[in-house]
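One chain is shown next in structure tokens, namely the form predicted alone.
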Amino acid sequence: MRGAPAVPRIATAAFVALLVAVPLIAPPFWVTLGNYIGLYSIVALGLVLLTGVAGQTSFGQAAFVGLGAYTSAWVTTQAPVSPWLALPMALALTAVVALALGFITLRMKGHYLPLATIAWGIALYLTFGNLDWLGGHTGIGGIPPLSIGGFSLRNERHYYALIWVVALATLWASRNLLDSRPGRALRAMKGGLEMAEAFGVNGARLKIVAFVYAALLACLSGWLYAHLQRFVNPTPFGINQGIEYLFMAVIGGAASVWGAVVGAALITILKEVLQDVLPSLLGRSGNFEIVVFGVLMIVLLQFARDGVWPWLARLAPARRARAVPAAAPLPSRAADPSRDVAILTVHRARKTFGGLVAVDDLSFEIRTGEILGLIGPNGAGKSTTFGLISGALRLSGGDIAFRGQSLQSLTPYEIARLGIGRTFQHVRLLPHMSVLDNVALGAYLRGSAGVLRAALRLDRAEEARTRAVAARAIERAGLAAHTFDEARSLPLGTQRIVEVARALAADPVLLLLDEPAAGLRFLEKKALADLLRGLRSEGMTILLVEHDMEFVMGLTDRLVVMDFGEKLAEGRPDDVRQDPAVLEAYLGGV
């Protein structure tokens, strides 16, 4: 880990020391033991992906587990085919069978997305245990043991290191994954789908590869379950145990990678605990440990919402920021030569949203290397049009055109890789993440890296850039000294500053910039439009809604004037000031 402190490393030690011990000192029932918690952490850690980093709840794991566990169960015993040559079987299937279920699921919003997980659960759950030629609910025996070097693994304590090699493989390859642009894309989808395509993010793929990972996962984990118990039934794949991998993810720490394996161990531990003291003490045979953990979840969520890991892991001491490395900057946008030519043109735009008319036919153009201003009082639809132009609203009538294309039919993340970057009129930033990861998520368009360069960590030069980028930008709009705070820590006025540095590492064409002084003090305001006014000088253009009439006054070169969705005035800053229409509907009249 980078800049990771010593007491860290020497409780991995302690982990890894732990792990090799377990086989060669403790009892059969623990090496057991341990041999579960590995193949569920392998579960867990698909589920941080996807539904605590991602978002997207799930219920449905334990049959991505089955598919896994049957493809090779039946393949081995039916034909003689290796199970290492199963593996690569098992994954394509569940991978197919994935992506058929993220198409129509992960369209699914709210509640129903969880339903829906649950609803296919079952159904390939019912599945395993209703065709004949899987075994009906008897299942599959004398599925054939795994062997490496004409070794074979024929007891729990040779598996347990193949498990666990597996386990700390797919820790690695995760937590590499999450320190990526695609990972930094992933944290994104939880921020809000709007503020992750305004930066390029293609949500929909996005969340169809989360949700794949997380089944490949799953599937492994099943491969190496059926080898293990040379035996497969439906029982272990149920919605049952679906819920308890969720569980497991939630209480070790669904946004963290080592949370996988604490949830694992916690939740596979105390329910064996629980099974032998709770009938002793109840004078009775149940389930009852089911009830426990429902209480115990209760607590959990109440007194610590992150999970177990994020409070293990503020006992140690905090991480020591680096410095960020000098790397070659990413690629850049071609500089547009031409001036004063039209860059976006917005034709006679109409909104509605049933009887109410937001935006009502208001055409105006922006210049390339000027600063516009679209002005109006609450309610005028400035923030409507700005939606409009980036494509986070559809429009009802009309056009608008940049650099001659029509935005029309275009996506959010398609607008953004125009060359059109944005901020927000509320400040969109992911709380937990740094300024430089905020940051750098801006420059997402920039980079090329995918999922399995960034989980084989092949993408570290490209990351490198990146980083070097953003710390480029946050040191131009004056935050360099916040550049590893944690976003959250900073005042909403310099969270609407990281926003604008987000921007500028996307290094766009045109920035629209929804109020980006509010909450700013003077000082503040003034670097703010020095900044601007830089940007400008280099060619960029800027439309800029704010309410500040100082501010906006003495920085733009022309200003629209919006009231009641209308264009009301447009022209340069003085003649609108003087402009009677406008001082009575948005100044406070003559």
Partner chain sequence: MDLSIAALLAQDGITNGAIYALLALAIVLVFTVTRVIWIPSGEFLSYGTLTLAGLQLGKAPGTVGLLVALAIVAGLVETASSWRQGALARLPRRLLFWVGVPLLIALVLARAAPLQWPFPVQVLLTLAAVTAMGPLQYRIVYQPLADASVLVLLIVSVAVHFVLTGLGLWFFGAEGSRTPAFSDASLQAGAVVFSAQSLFVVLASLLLIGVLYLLFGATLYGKALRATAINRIGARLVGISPSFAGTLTFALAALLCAFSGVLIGPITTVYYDSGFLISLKGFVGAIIGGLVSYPLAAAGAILVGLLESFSSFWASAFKEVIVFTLIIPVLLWRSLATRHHEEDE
The other form holds:
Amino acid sequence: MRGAPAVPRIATAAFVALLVAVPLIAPPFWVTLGNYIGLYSIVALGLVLLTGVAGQTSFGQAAFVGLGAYTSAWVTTQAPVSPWLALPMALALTAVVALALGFITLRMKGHYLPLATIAWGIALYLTFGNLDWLGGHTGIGGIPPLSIGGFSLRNERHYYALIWVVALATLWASRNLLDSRPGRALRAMKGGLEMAEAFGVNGARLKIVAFVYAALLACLSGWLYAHLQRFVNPTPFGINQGIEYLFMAVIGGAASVWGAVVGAALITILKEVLQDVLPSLLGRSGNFEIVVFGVLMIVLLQFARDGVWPWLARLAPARRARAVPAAAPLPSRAADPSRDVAILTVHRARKTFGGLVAVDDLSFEIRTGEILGLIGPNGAGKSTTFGLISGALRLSGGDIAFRGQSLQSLTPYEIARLGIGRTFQHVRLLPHMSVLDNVALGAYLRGSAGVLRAALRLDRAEEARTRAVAARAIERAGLAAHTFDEARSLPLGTQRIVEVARALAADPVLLLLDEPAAGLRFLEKKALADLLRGLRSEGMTILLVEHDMEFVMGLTDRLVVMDFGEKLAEGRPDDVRQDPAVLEAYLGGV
Amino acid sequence: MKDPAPILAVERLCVSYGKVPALRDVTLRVAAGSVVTVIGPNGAGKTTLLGAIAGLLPSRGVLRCFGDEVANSPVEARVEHGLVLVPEKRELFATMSVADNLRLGAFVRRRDGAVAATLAEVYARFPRLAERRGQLAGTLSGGERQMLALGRALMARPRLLLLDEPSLGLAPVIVREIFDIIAALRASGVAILLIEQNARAALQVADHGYVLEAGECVLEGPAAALSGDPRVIASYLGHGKAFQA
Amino acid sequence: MDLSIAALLAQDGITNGAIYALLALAIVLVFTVTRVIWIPSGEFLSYGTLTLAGLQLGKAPGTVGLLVALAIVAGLVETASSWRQGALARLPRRLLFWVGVPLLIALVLARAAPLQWPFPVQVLLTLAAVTAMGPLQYRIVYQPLADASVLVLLIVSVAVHFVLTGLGLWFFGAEGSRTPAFSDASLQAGAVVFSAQSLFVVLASLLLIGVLYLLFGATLYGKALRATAINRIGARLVGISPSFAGTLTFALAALLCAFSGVLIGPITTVYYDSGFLISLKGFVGAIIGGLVSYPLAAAGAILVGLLESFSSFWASAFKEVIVFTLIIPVLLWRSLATRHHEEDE
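Could the form predicted in complex with the partner chain be given as well, to go with the form predicted alone?
Then the entire complex follows, led off by the chain already shown.
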């Protein structure tokens, strides 16, 4: 039911058995390697969430690892503080730094964050090396070992157990997170911020959350590292290591939590082998494994952008989809009992793009319980008007108010919170997610589970209700047979109906539909018309932007006709279609 | 329209977005020196069809232009071949001057000495562009932008012009001007494949028409016959009965 | 600090800044035309210095081997793609361009090295050799990824940086090189001394910027690149192919980087991996220009140079830290300035 095929239990069990076997039977070399793979997996896991899921990237994770390692190293060598106490300090410091960086860079286009992380990764690395009180380039030694209840973890094999318990725990938590309300929102960011925000997701905030989450995982790994080595110097926290962390996530497969482990293992073992083999092969020593890594990355991104994990996952049989268990619906957000009062008022709205006037002095209102059609020839300004109401575009003049509140200065996610739901003219579904998951995103605002609750799996009751709501919306839209299908496998017309179902899951007061009938066949249009009529009878108010006159005529209560950005006519469908000005605009008269 | 050698022959053309088909087995022909129009509701795949013919979108099927199979050649090669698209969004170079936009239109003719003559022809055809030759394209009005898009395409000396909704968002007086230009171009021997939502105007200027619905060609015939066809009228104006409760 | 020290620092800063400015321009050019965030620009700078240094010593620089290696890979890539497209008829001409030309340059370079030709000729040879690597890199790495997102292209760029650094170590060795100053003369103006070397660097940078300005403002090919940067689809529709634009862009960008490598040679010792940090300073400048504005990027790069030279006076151990931390306030400023960037699309 999740985006990627699920891992069969037997494979998970085999993996855990392998993990347990290593310290018991393998020589020390492999235990050390296993330790590093575990430490790197934790960092790469953060990058899976940040890069593979939220679509952001960081080359500076090594610096966060260093921040964790150095904080704990310094605190525990300065005073007799337990490393366990130093951990929250390190996490807190990392969170503050990541928040500040995220706040500055994540509000901008995607490529500024990675560039900033390169710069700040180098800056922090150089700072570690130049501060005398952090030991300069020699570093800090004599870091106390970790101990649990008086049992000191000095032995590498014992430490191995700790590292992998932490690694598996973070893996479990991250997987839970992806399969939850915030996880869905996070995955939705790949479909574009505009889409996620239309369902109430505060995209900028969520990106910062993902960035901080990744930074905290890196910090945790650094803390483990410091008390494993019991010595830190700047070398392992440089920019090249930061780049290698990203390579691990990408090579493993940044779309799945298991990709992090696969990538960390591949890169770590490959590096070990190459450092062994290359000098004798080339007859020269040097850092030549980076050439191999680089070539590997280039080839991979040219030919198999999703990394190694999907290939491994394909070996496993796909898990069969289960039925959605019944659950009480989520609390309803809507309900406006009073009928036939103005709910949305467009007053002298105006929108210009450069020298073009797209919407000019447009006024109309939508009344509760009606289906209002906004029609006009292509290029008349319908979609621009739609964008103005949904908050995707800003007014150049005039005002738009919903239940008396001006929408002028509100963001799309704030507008969604007022109870306005929408669809997109160009379908914006997450192609690799199931119809159920896509529609469940619509119910985002009706739930409340946050990152922590989701990661610890305390959100199951709410999640079950969310799924029930989504399943109900899908059923109403007549798509029950497709509930577990991947969205991309549906015909375009059906995908449009999924858009409508997703908007329904939000339980909106006002539903904005942007050309929902475009590309639909006759029977599909008929089904859509029946659905919309049913919604109206339940009290929902609908604004229908459409080009298809036939579809609009029999369905709407009133029509507003636009041409050249202005209102051409307004009234009952039968009157409007007799209007000579409308006839002229539609059929054209040259 | 049983011309023995159409300059554009599209046979069983299919386009899909991911797994989802957007065009299915579309077959159409454009005879030399003729205007052919494709009409149909929004979302029917009209723009997709022109995108595939121009080479912006990958497609399956036969695409023969001036007798050569062009299905595997990139957009730029088709432009050199004389197949030029004027897209719905115009796609002008907004922060460059009108003159530069036009000169770049002749980029494929950069080794051709007659570009200056073509430029003079375009200015003669669109006096308004000549007046504004130093102005940035992004500051033009909607009608002027459409003229610039047309002018830029003409600079390549096209043999077949693909026009995607040339009247989109334009005032009636300018729409009339654009259609006059289409007629004049036809008279000068340029073949045109025209996509229009302004069905009546399109069918008036065209020789032959196709109606596209949900990615499939549902109707074709001489333009005069189509404009009288009740099915065409219904799909554009609607009688309001089909979707009543 | 007195006036003469300040003047000296300013002179240093502007000299270095002029070099960073060339890198910043290359970065902006590559980004606007191809959407590639060109992290490996620094390696091209290193290659420039190291090639010229090799020629000065009269031995064949590592560039020869690099060119041969890249040409072979490009030939394989081109053959494979022509074969896949069923366009083998075009192959000979393409191989001539992608394999023949680089091999010819490599041959000339190898033959010319022991002859100790005059300095200006050595500079021209250096520029030719490094410039040729720009399009080769584009053909091998970026052209097959034309449809990839900016993010994927960025990750690939970092991978290319890894590869080129490693290859740099292999072909040029671990030792650093410095080229002799163009001139030891100096000019006295009041209490302030200007070195001819600095003046030369600044003038040469200005000259190159002027040539670029003419190229983009007055030639059809330059306008074609601008058009591609403004509207990729529009450019394709008038017949400017992305691979043509990419090839030309990477050639120009590589030329800019090679030129900065020649200019920086007498100022500092350059190692195979020095380019990365230097190019990041160009990046800071380019980011000040939002990765799109040439004048702002150049001004930003000068600012970086000045900041670096003044902070080396006050806190020399932290001068790099200060320069790279500058990116934070810059980004903060840009993020506040571009709050509604989505609106005017």
